[in-house]
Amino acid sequence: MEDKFDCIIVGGGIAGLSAAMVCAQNNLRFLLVERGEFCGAKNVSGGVLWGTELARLVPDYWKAPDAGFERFIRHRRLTFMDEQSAFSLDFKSDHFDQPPYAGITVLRAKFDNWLASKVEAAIEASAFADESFLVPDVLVEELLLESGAVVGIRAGEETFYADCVILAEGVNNLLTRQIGLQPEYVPADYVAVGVKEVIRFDQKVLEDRFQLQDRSGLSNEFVGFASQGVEGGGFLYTNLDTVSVGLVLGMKDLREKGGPKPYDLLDTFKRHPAVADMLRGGESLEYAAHVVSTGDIRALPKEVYADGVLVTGEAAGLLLNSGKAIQGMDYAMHSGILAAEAVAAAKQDEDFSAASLKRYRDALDASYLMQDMRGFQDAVHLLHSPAMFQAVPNLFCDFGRQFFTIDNAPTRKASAMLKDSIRKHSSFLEMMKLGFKARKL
């Protein structure tokens, strides 16, 4: 067999680049291959990278003039919508102001390319500066197997060998399926369609409109009319001089409701009075749609390791929407780090068998990532119940209309208004059942 790498990483997104950074820092000889023209080329729009893990990979990243993030999250908002109205839970605090920030907005094409440049710098500082590579524009067609173990990759007519392969290929995990870790068919219940648009503003207009200072930013999640009767919800995040706005729509429910076009639903969402006010005067720059995981733990592969291979990020179905936030990029980063640490430990033992690489699964299970995915499955299922995107936002907005309307008549008690709203849009029994489920969150 020809000379081989310690590790090959398939995919130059956040999971793959995080793994590559740890490989470089541990002086491993590695090859990262990315099918796009550069890392991030296949990723448009963006979202919020939660947590402080980035500071572990790139210390003091926020101080660099070329820092790849857009804004840090200082202002959080959850909005319930019906066709006319919006009722929001709003939280802003300067405790978010201190780096390392608890959440930053990113545009993936820019951020991934920036993170790749930091990986290149780490390679240059490593013991194998001339033997580790980031190679774009390479489509991996097949994993190479010997005696059931993964030993490398095939891209076109070329083959590359390694002691271990880290799969960071994203939600369309064809290579994970090739080796039998993921069933060929994943039920539509476990995936969603994400549609996103990036809209540009004059930076001062954007900062004035959203009451932003310096590099502070807003994240806003929407439930109810945002998805127009389809399971799902909406989001809006502020970037430096743009906003990312979009919907996440359940694939199965979208199909069962006759297949309304996601971009039509997005256009209607953007015309809602609460959203239109925020987007007025902006210039649309880009639009994208892609498949995402829903965070249902039943969609995870049968296992995330085997002889000579580890699976990370969305290729492993690692994503969670517990109602507080959609956590995907931080899960990708954390799993990429843990996978590379497992490879580094396996290299010390010169053992890349499944028994050795099981340490990755053990590290995942011990981390916040799998603890939260297991602990908040009730929240995942509750958020995808019809009441959460129909009855609940409708009764919130109905109550808001009554509570905040002042006219020349005796004012009713808030409790009476709430009872009316519940009767109009649901029932006391249904709300009690919902509350019983919610108490376990």
Second form
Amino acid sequence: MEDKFDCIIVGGGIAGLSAAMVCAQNNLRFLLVERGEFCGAKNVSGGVLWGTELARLVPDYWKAPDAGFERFIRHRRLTFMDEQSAFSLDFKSDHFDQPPYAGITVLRAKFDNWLASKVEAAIEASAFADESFLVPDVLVEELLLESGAVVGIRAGEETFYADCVILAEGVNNLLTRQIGLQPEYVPADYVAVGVKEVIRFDQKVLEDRFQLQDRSGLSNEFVGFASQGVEGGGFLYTNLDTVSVGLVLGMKDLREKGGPKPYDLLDTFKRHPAVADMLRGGESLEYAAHVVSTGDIRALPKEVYADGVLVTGEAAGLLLNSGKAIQGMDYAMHSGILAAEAVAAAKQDEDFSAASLKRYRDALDASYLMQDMRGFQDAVHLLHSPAMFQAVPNLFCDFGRQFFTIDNAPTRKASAMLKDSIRKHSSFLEMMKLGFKARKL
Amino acid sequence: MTIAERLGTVSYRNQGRNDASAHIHVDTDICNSRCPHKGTTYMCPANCYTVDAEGLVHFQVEDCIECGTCMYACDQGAVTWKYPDPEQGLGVTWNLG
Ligand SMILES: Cc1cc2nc3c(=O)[nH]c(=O)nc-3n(C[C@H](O)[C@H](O)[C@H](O)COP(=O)(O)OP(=O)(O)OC[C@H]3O[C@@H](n4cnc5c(N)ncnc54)[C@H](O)[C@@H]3O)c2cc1C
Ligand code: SF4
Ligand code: SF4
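Having seen the form predicted alone, could you give me the form predicted in complex with the partner chain?
Zooming out: every chain and molecule, the one shown earlier first.
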């Protein structure tokens, strides 16, 4: 077939664009289809893109003044809160101050669009400058199959064929479900809903308030009162002249609690004294929400490859939410790269069968990503335990209140204060059990 | 901030077009006959599922921000969930995301 592509990529989010970049660099003839008006138009994240892999796709990206990221993370904070108090672990280091930065904040409508422009440039420079395409504003409705193998896509009346298809369609993975790699109905147990707002400040005010130098930034995660008894947590990240603030809420727990609504929880979180102080005077520019996976390994698709098809990023359930960070974007990037490398190798062998594409699965298994997902399942489950999102934050805040209170009374030993706080909010047995679990993290 | 104010910050596609096609269909007979929790009415981040004074569930797709929540929140089989058609459908275009 003359107009058959080497590869079709469904989805122009981070997984799809990363795969496209590697396809272009390997001189593959490919088509990327994105349903949004532009790449990023449909995408939501917190978000910090962790790791340094972007520098592999776009070398020295930070040097360009128009680079699509907001700030690099130099200051990290993890905050435990109860209704009135906030107890934080705070870490700031010039160690984080050098490129390639290991964490950057992004706004997806801007970042994905920028990354897409870099992919366009890579296509220009490839052997198929006029035969590889990045096409937005088109929805892939169906995967085409022949004798059980994926051979192409259908969008409206049009069909396109390829040796293989890379699915990079995100967590709401309808096509992955179409071909039976994931059940048609995925229960609420395995997903969360994220709600956020982007709040604008005068850039100088923002930089002064958060003590930011040049393009340095802060990432702050929250547990406890942030989600008001619902399993989950909060986040606050600094962008160039905005702040992203939001919550990630366990879907099943949210249903079982019977309310309040996610945006009401967000309001209460924003009104917490520690958060309100950071947001004072800001103007809300955009509210957004999106489903996000929990990183539970039991929710992974049956397989991430089949005849003629590879599944990447959150479409493949690849994400780790360890409490101190959500890693969905770096997982999307890494898996997109590995999938495209597998396609390039399959092209060499002219073999796109499942047996040949299994090399993608092998590469994933050998990568940090599957090792961490397997290794940190205990952390994922720990986050689901009420002790972790209720008792522990309350206990920390109670202890903090005692520890930092100086009044006209004899000062007690810190150990006595801690005992007090534990008794009040949990029990020694509970804490020992928790400590035992946490030991494995 | 009210939900109406919040949604006022969102850019929608084909807003106000009365021939725009719906991407989500909800069988409200199921909602109103046998759903034990009516989860979507307090979980949808765009308040597309509402309960009226008689306790009946209603759905409108116009404010939908395509988050996906209802696809998982509804375990009663009432929700048929598709992506909106870029030309004919509703849905969002994030300015920031
Ligand atoms: C509130 C929130 C906070 C988060 N915070 C963080 C964070 O701080 N750090 C982090 O790393 N991760 C974070 N995540 C997770 C992260 O956003 C995702 O894991 C990541 O976006 C997954 O990338 P992806 O490329 O796999 O999918 P997506 O980014 O979802 O991209 C999928 C793309 O496919 C397109 N598409 C889907 N179906 C079709 C179709 N049929 N035809 C054409 N196009 C299609 C979509 O329009 C979209 O562009 C957060 C998520 C949320 C919701
Ligand atoms: S959860 Fe399903 S059945 Fe129940 S009210 Fe919502 S849409 Fe209807
Ligand atoms: S996809 Fe999200 S915004 Fe749209 S109706 Fe469902 S829950 Fe509401």
